[in-house]
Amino acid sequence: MRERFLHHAALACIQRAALRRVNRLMVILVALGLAGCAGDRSILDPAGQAARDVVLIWWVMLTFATVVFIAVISLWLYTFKRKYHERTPQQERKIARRWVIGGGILLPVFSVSALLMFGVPAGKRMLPLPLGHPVEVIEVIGHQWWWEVRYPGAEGGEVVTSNQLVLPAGEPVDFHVTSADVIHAFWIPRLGGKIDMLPGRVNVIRLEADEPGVYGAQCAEFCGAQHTHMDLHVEALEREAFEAWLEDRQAERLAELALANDEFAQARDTFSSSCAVCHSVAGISSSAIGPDLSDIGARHTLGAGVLPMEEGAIQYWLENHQTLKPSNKMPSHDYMETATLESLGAWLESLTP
C-alpha cells in the first residue's frame, strides 16, 4: 500500500512539474507573439490605410483558417468517439456527396469569395488611379545591395539620394519602383503590402503614411548574398518639412557643401581619384554606379543597414566594408593610408545638408 502511495505521489509531482513547464512555455511562446504585434516592421501595427487593409485580411484568413482548423480537428476526433454503424451502399453514397458538396465545393466557394469581397477593394485602393489632383511620386530602384531613390517632381530639379526615403505624411505617394540588376522587392511594412521590382519593368504601388515618423523597410525578395543587409530608412514628414528636406539637397547647394571647407582639399581630391568611377558627389563626380554620396553624412545608417552613422562610421567602413558586407561591389582600400581614409571618412561625414 505504501508503495502504491508514493507511485502516485511521484506521478502526480512530475504531472505538476510537466504542467509547469507546459505553462512557461504558453508564456514564452504568447509573448514571442505579442513581440510581432509591433515594431517598425510589423505588419499588425498599421500606420496607414493600405496597411490596413492588408492587416484586416491577415485577420480574416487567420479567422477562417483557425475555424476551419477547429473544425477538422473536432472531426478527426469525433471518428474515434463514434459507434460504428452498418450502413447500405446508398448510405455510404449520400454521405460521400454530402461531403464533396459541402467540403469540396460549398466550402472553397465561400472562403474564396469572402477573401475577394475584402481583398480585391484593398488592392484597387493601392493603384495609381486618377484623383483629380497632382500626386507625390518617388522613384526607387534596387540594387545589389543598396537602394537608389529619386524625387523627379522636386521644384529647382531632380533629388537624388540612396538608402534612405522621406515622404509626405498625411497624403498619397506614387512609388515607381524598378531593378537595375536582379529582382527585388519594395516593402514598407507599416504602410502597406509589397511589389516587386523587376529589371527593365516600372511596378507603380500607392501608399499613405497617417502621420509624421519612422518606418522600417527592407528588400522582400531573396536577391544574392547580402539580401539580408538591404535595409531602407523610411521617414515621413510634414509637407512643409518634406520641402524644406527637397530643397537642401539640390544640387547647388550640395556643391557648395561639398566644396566649401578648404581643410578637406585632400580628402576630395582622393575621392576624385579613387572614388569618383563609381560614386557621385554633386559638384565633384556624376557617376551612378555606386551610391550618391552627396548627403551621406545626414543619413542614419551605412551599407544599407550595416552600420549605424557616427563620428568615425565611415572610416571603418571603408576599411572593413568586405568583412561587414561580404561580396559587395566596392573594391578594397588596403592600398590607402589610415590618415587618408581617415581624412576621406570625415569629409564623407561632413556632407550633412
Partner chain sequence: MTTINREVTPQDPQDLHSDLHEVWGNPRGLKAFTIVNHTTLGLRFMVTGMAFFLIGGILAMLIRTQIATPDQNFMTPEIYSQVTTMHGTVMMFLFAIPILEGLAIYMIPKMIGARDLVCPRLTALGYWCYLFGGIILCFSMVIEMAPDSGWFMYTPLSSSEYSPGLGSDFWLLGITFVEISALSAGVELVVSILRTRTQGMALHKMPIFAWYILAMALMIVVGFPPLILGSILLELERAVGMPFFDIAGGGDPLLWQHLFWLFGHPEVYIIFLPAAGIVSTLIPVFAGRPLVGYGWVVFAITVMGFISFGLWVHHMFTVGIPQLAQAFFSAASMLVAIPTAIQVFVWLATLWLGKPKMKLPMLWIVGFLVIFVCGGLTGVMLALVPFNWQVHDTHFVVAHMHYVLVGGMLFPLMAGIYYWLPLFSGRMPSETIGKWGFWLVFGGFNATFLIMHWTGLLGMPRRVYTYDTGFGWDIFNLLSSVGSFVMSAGFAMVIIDIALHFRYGKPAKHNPWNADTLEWANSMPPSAYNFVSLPVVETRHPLWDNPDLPRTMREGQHGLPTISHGRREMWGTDPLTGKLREIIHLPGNSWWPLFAALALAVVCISLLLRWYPVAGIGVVIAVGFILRWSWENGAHPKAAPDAHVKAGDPPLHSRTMDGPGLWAMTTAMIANGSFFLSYLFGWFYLWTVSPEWRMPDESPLSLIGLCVAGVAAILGWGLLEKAVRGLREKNDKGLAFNLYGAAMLGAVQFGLVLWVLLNANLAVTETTHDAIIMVGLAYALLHSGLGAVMALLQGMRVGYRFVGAHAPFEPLVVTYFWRYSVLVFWMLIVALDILPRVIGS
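Okay, that one was the form predicted on its own. Can I see the form predicted in complex with its partner chain too?
Chain only, nothing else included.
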C-alpha cells in the first residue's frame, strides 16, 4: 500500500516537473496567438489540480501522437518514392513480420501502457475518496434550463440559490449532482472533468479551485431546445468570504430583505399572486418549480446566462424572455402592465444580500 502510494507520489512529482515545462511552452504558444483569447471555459487554461493534470496529459499525448502520426504517414508516402527491390519470399516474409509486429503490436502496446501509467493516477485524484477531514458538500440540481444550488452544510441552515455557484477556494469541494427532469451534465472546464446529472441518482465529483476568481460553466449534456442557455456563474471565494456569503443568505436574513422596503408592497402582492406558484423568495413563498429568487439582485446574469444583470434588466427579461430564450418554461407576461413589471423588476433587483 505504502509502496503504491510512493509510486503515485513519484509519478505526481514527475508530472509537476513536466507541467512546469509545459506551462512555459504554453506561455510561448499563447504569445504566438495559437491559444487565441482563451475565454473562461478553456480546458487549456486550468485553475485547479484536476484540470491541470488533464492538460498535462493532453500535451504529452499530443506530442506523442504527433510523432506517431508523422512517422506513419511519412513511411507510407515514402513507399511511393522508393525504388523497388526484388526479394525472395523469405526476405519478404521477414520484412513484413517486422513491420506488423513492430508497428502493429509493440507500438500500440507500448503506447497504451505508457498512457495508462500516466493517466490512471490522475484519474484517481478526481475521485471523492475519504480525506480524513470533512469536505464541503455542495448540491447541484439540473433543471430545464437552469441550475439549483444548495449548501446543506451551511451553519445556521441550508442555503439555496440558483444559476450561481460560490465555492471556497484552495480546498477540495464535493459536488453532489442530480437532475429534476432530463439528463444534464455538470462541468466547470477550468477546474476539472464533467459528470452527468441523472434523475433518480446522485453523482459525486470532487473539484478544487486554486485561487479565488470567476469561472465559466455551462451544461454539457444536450438537454433540449435551450441547452445552449444553461450557464452557471461559478465564483471561488476565500474561506472567510465564502462563509460570509453563506451567512448573508440565511433564510431569516433573506426574508428580512424581501420584506424590508414598504415601497415594494405592490410588487410583493403581484409576486405572491402570480410568480409564487413557481418561484420562491424567502419569507414570501416556497415553490421549487422555477429558480429561487431570494438573492436574485446579487446575481451576475439572468435566464442562466442570457442577460447581464443591470438596472432594469429584470423588467426587460420579464417582457422579452420568450424571445431571448425561446421555449423556456416561464409563461409569457404579455397580460401584465408595463408598470407592474417595472415595479416587480425593481423589487427583485433590490434583493441583494
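Throughout, rigid core stands for the largest set of C-alpha atoms superposing within 1.5 Å between the two forms. Positions refer to the first chain, counted from 1. What you see is a predicted model, and the numbers here were worked out from it, not measured in a lab.
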*Core-aligned, does L129 move its Cα 2 Å or more between the two forms?*
no
_So, superposing on the core, is the move of G102 at the CA at least 2 angstroms between the two forms?_
yes
